[in-house]
Structure formats: C-alpha cells, structure tokens
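Shown next as structure tokens: one chain only, the form predicted alone.
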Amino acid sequence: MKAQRSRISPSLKLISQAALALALLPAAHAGEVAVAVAANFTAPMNKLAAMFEKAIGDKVVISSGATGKFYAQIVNGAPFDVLLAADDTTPEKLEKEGKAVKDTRYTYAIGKLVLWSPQGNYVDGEGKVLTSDFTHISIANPKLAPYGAAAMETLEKLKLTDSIKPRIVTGENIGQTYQFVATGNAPLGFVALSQVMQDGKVSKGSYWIVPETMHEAIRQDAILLNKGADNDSAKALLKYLKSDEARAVIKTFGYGF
C-alpha cells in the first residue's frame, strides 16, 4: 500500500508557521507615562490624556499640583517621566541641574490671567472693580505660582498694590485660589483663564481677561525628566502635545502659543 501524501499546500504551511510564531511571542503591553501637571493645566490635560490613550494606546498617569512643589519632589527622586510646568524657569532649572534630558524643553502653552467672580455682573470688562470696596481677593502665592506673580505685577501696574494687599487671600497654588473664589470665601480673584473656560468661552460668572501687557508672559514649558529618558510613551506624549489636534484642544481652554 502506498503511503498517503500530504495535500497541504506550501502557502498554507507558511501561514500555519507564521501563526505559530505569533502565538509564541510574548503578549504586547501598552506603555505608561507618569506626568506631573501644573494645576492650571489639569482640565485640558485630562482631556488630552484620554485622546492620547485612544490614539496611541499608552496610559497616562496624571499628578496635578504646584510647579514649585513638583520641583522639590523631582529633585528628591519623585518617579515622574514628564513635567508640564506652569512656568519656563523650573524646567530650565531642572535641565541645568542634570535632572532632565537636554534639548527636550519647549513651550506647550502660554497662560492667560483673568480676574473672575462666579457672580454675574460683578467684575466689569476693564477691571475697575479693583477700585471698589470688595472684602477679599484671592491670589495664588506669588513666590510659588506664576499666575500669582502675574497678578501682583498687574496690581503694581495699576498702582493698587498698597490698597489691596490687606484684602488678599493667598492660595497655595492656582487650584486652591480658584476654590477660594468658587466657594465664596472671596468674591473675586485672579485665576487662570483655563479654570473658567470651556469650549472656547467662560462658562459662568463675570470676568476681566488681563491684557498681556500688564505682566510678564506666562510661558508654560514641558520637559522630559531623567526617569523618562528611555520611556517611549513619555516621548510620544511630548510629541503628541505639539500636534494640531492637541493644540486645538489647548486653545479651547484659553491658552495661546
């Protein structure tokens, strides 16, 4: 009796071998990037992280807070891959101190300062309310928060520093500053435009967008930290934030470029 020959074609054999080879490969794992995000950029970053995860497939772990505190944590070994700062001096400092990867720093947004109140018709469009007899005004700590420094520069420019200083309620960061106003502990305050803006417009209350000529530009820089030097997800995120898609979102929160 003659032995039966296999009727499997050569091409089918190749497909079977390829399938076997793929099955033997280790399962692919999505990457992950840990990002320290300035408090004023929390809302846009939450939206951008979801878009990035959907587009790239890597996970973004967000920690938000004051840039000054992040600096101290990074110097002491905090496990962040990327810093999205509220200023341009902190990333530059980290680069000079060898805590971040050289030539990865860039401005991802230019922040805007706004005098805001949740009450309608309280803040006028020229900021003249600052000369009225309001009880308190909330301002972020100018020593730690760029928006606080910009607010104090504005008061100085208006020659109102001495008259308003006794009524200032200082927030530890711009997030706490916003809470003081939003909860009524202060009737108005200087906050980041991004905190009160959604879909390209201020969502509630009354406001005065402070002209950029009143203070130094609030340049917000991003940088790849040493821990993320070999993290492809971290590099991909920094690249993604420069994309037209990401910038369109950032713009709807009131930032410039």
Second form
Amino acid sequence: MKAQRSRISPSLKLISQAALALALLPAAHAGEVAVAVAANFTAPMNKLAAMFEKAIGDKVVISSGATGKFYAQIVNGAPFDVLLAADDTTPEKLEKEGKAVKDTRYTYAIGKLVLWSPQGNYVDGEGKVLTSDFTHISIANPKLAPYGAAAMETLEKLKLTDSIKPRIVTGENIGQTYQFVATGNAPLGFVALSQVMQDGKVSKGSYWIVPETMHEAIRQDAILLNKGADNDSAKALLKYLKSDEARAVIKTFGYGF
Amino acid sequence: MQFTAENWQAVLLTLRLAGLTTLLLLILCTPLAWWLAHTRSRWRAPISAVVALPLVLPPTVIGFYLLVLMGPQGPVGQLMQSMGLKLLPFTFNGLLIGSLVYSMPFAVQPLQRAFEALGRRPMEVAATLGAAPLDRFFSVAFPMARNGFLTAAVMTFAHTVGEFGVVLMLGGNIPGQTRVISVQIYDHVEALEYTQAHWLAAGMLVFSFIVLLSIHLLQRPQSCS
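After the form predicted alone, can we look at the form predicted in complex with its partner chain?
Full assembly next; the chain just shown is listed first.
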C-alpha cells in the first residue's frame, strides 16, 4: 500500500503542478494594469491589489504619489492605465482634455480628515487642542492636496486661521505632512484618517476625526486613462474597486462612500 | 501677474541661506582642508570619505536623518531642548545646518586641491624668514590659493542655491523662513502654475550658467601657469 501510494503521488504532483503552471501562465501574460495611486490611498491599494491578483489573476503595478504630479506625467504620456486620484477635479480635468476615457469616472472613496498626534492624551475628541499654544501644526499644502484644503477650511470655520497660520508647517503632500508629525517635529497635524488607521482603528496616538460638516467632502475619483482604454485588466480593476469585498477593505482604512 | 512678492521672498531667502552657508563653510573648512592636504594621518582617508558623503548620498537621506537627529526624540533635538533652545526643523537655522552638511564637499575639495598644489615649500621658506604660522597662512598661503578660495565660494554658493531635497524634508515650506527657490518652483509646477515656474526656473538656469562660466574663467589662468 505504502509503496504504491508513494509511486503515484510524485506523478500526481507533477501533473497538478503542470496544470497549475498552465492555468497560471496565460493569466500572467494576459493581464497587467498600471495604476497611479494617490499617496493617501497607497496602504489600502496594496491590500486591494493583492486581493485582486488572487481573485482575478491579473497583476497590478502600483505607483504612488501626488495627484498633481500624476496629472503632469499623464499629460506628458506616462504609461498608466488607471488613476486613483486624491480629488475629483483632476480626473474631471483629464476627461475634459481627452486624456481619459469618457464616463469611466466614479468616486472610489471619500477621504476623512483627522487631527492626529502620535502622543496619547494630546488631541481631544473635539479639536480643542487647536486653541492651545503648541509650536507647530503640520498641514498638507492646501494648493496641492485636498486634505490640506479641507484642513484650512476647517480652521476657517473654527475661526482659528489667523492664530494658527504662523505655526503651520506645510508638507508638499499628505505623506510628508504625516512624516512631520510622526517624527515628532510637529506635535500634531491634519492627516488622512487612512494613514493612521489599521484594521479598522487608529493604531496609536490621540486624534480628532474632523466632522464632515467642517469642510467640503474629499471625493477621491478614479478614472480609466486613454492608455488603458483597451486593457481588460484595467476595466476589471475599476469594477473590482466597487465590489462589496473591496469596499469592506476600503472602509477599514477609514474611508466613506 | 509677473514676478510675485512670494517669488521675491523665496529668492531673497535663498540668497541669504546660500550667502551664510558659503561664509561659514569657508571659515570652517579652511583648517579641515589644510589638514587634509598636509596630513599623513591614517584618519585622512576615512575623514575624506565622510566629507565627500553628501556628493553621493541622495538629499532625501541627508534630509531624513537630519530631521530625525534634530527632532524632539533625536540626540541633537534633546540637547537643544535641555538647553532651552528651539528645535531646529522648520527654522532658518535648521536649513542653514542642513546646507552646511550638504554643501561641505564643495567647499573642502577645491580648498584641499589648492593647498595641495601649493606644497610645503612656500610655507617652509616663510618659516625660515621668521613668519609665525598664522602670518604664514595669511600672507603666503591665502594669496597663493586665492583661486581655490574663489572656486570653493562660488561652488558652495551655487550648490546651496540649487538645494532641494534637504530643504524640502527639513524646511516645512514656510514662506519667508524656509521656502527657498527650488521648493517654490516645485510648488508652482505641482499646482500647474507653469508661467510662475518658468520665471524662477529660467532664472535658475541663467544663474547656473553664469556660475559655471565664471568658474571656468577663474580656473583658466591657473592651468596656464
């Protein structure tokens, strides 16, 4: 019995391996999608890409960065199939300028702004800390980053702009803004909730999730770019991001819909 | 809408930063370059390597480590705090320190080459004539190494003006304090304000050309003699 089984199993193994290779080979060649991802969505996208690759079998190549930079690169022929922007204006602009496929634009997530400090018991649940005499507050460049613009709107609404302005240190994007706070050089800052959230909760420090009534919604839109117009993987990815499975993951990073 | 007040502010700040960096580096690096040019110590090679590090390191590495070192948890930051001083990131002084590190090889290396070319002989002759060490340096070495000093000054100044990664990581982009030309250009480009970006960028291009041209003209007589 034993001998028999051992004689069969290697060949079985070989056959199954060959079958697996055959099944995987065409898939690996068939699909690859290049995605330009807004810096604040990098962490969820890494997770979603792995899930997509497993579910669909197509490969996702992620480039993450500032949406403004992506715009300039796309206009100049960058080889991206899909853009997941940090705002809704950039995809609209690309569509209007004929750089993206019409009617493929939709909001894949609504960003949430959070006032965050790596120190526990520092930021209270109502943002009253903003009236204290901290040294610096880190905010993304409002001209470039929607999270920065939302932060400035919030300060405006709280009538704190004048008192806080001299203490603002500006990150060129939300990633750098986070870095200024995380290294402790600024005791607090307005960052994306997705940056401080892990598995559905803020992983460390103290925070105030800014109510959405304080600023305009941070709509993050996705769009199919011209280069990806005939790429089935790109279309599949855009569809996948709307699926319940994907949305459940996006939600754990603190985004809304 | 031509050259905005913000742009002028960035230009003036950059000139102030580059000017101070050049002045301080020439003072600090002269003894170091002198030592490197004349020593036979086994520390010569490692110290030369450390001095040259900013030439090969990405500015982001320098900026990141300076940010960590000078931050509230870093050793420099803790020292500053214990002395009751303000932390360095996001300040002009912080940028100045970053620039000193970043531009150091551009001051040390031309000086070192000039001192090496000088050799020991003129100094020995001056010594036999009874000149004290400082006098020897200022009345013999300094005039003879003049081109080295000029090259070091021009290179240091120009390199500091062109600094980007370090100031971006360390500066916090504060108008009038830490927003230098290169960061301002970056902001303009990112915000798709290409006209404004062109004003500054073209200015930098012309400036850099003049700098390189002047170094070329400076060094020509040296190579002829």
